[in-house]
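We begin with a single chain expressed as structure tokens, specifically the form predicted alone.
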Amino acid sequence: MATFELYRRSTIGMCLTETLDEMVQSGTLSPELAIQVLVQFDKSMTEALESQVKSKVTIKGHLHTYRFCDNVWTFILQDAVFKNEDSVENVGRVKIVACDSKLLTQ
């Protein structure tokens, strides 16, 4: 299964890899072996969003930049709004980051 590697960027893939490099600088783990735990965790993130995850947001805002580059969409809201059938929460600006999962497949 091919994985994308967005949630790296994410707080606890930032995390992880911090982590991970503390532990190859220490000599605790080798680069070989931390790059695995990279790979696994794109596996995991990718599966656990498609599995777990049934809940719908929709969300609204001002459009500020918008670009398609390598079947990647991203869009900059601007006092956006986030609603679901629980809450919602305003949000003066958000990245949003888009990618085909039909790519995994290929």
Given for the second form:
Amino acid sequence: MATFELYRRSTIGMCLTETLDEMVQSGTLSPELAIQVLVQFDKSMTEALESQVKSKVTIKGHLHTYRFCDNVWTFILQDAVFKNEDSVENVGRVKIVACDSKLLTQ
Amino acid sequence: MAARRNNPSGIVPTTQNIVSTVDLDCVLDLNHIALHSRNSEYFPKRFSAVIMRIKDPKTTALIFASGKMVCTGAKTEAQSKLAARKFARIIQKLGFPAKFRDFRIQNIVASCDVQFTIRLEKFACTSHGAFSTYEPELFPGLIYRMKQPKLVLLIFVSGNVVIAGAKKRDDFYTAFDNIYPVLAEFKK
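The form predicted in complex with its partner chain, contrasted with the form predicted alone above:
The complete assembly is shown below, putting the previous chain first.
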């Protein structure tokens, strides 16, 4: 089953990748096993976001740049406002990377 | 270049949209362009060209793998050429040997207001009916296909006139000069 590897670019994903790389370098872990761990990470992230996340956020901001290539949308927003049920966050610059979820179920 | 104002009303149509094409004369890697440029879209399953937009002048370009490019959205001919040059510059900066060959304006859309209401049904019923298509249930405007110069005018009851299909500015000035007296005949 194909996975979206974009979650590997998040802070937690980067930490996992770094740790796995260190372990492979030192010989504690085999490369194939490291790849399996990352694939499992992708699946778990997708599942967790689907089932365990219920909150809805509205994001409003000035669109600085947009890009659509390989079915991936990349947006760069400026002076964005993240509105949650109870909190409001102002962010000067935010990058949004979005993949089409229909591709997962194919 | 003197503006053609021999029209007794003094009304001059203003350009709204210019479509132009230019040949960059080199094969392009659309995936590379889409990945490395801002404000672009590339969805080959839907359309086999990169759709890129720039803010100044506010225009959109369709860039094909063959090196041909279509530039739309500019308000004047000069802006269209400038925009096409800006797009070509972006392609050049991405590393392709782009040139600026054969820049041609393909379509100019202009509009104006004759300042009086027009009786379209009467218009369509006269000798000019041969050139007109007026189907109020389909579209509220009368579609007038002028033979000389060959372009299309959309005439509305309100007096607004849209001229499309001109390749040169003079064409639509001539077309408006031709149609104005006819419209005046059918003033409400």
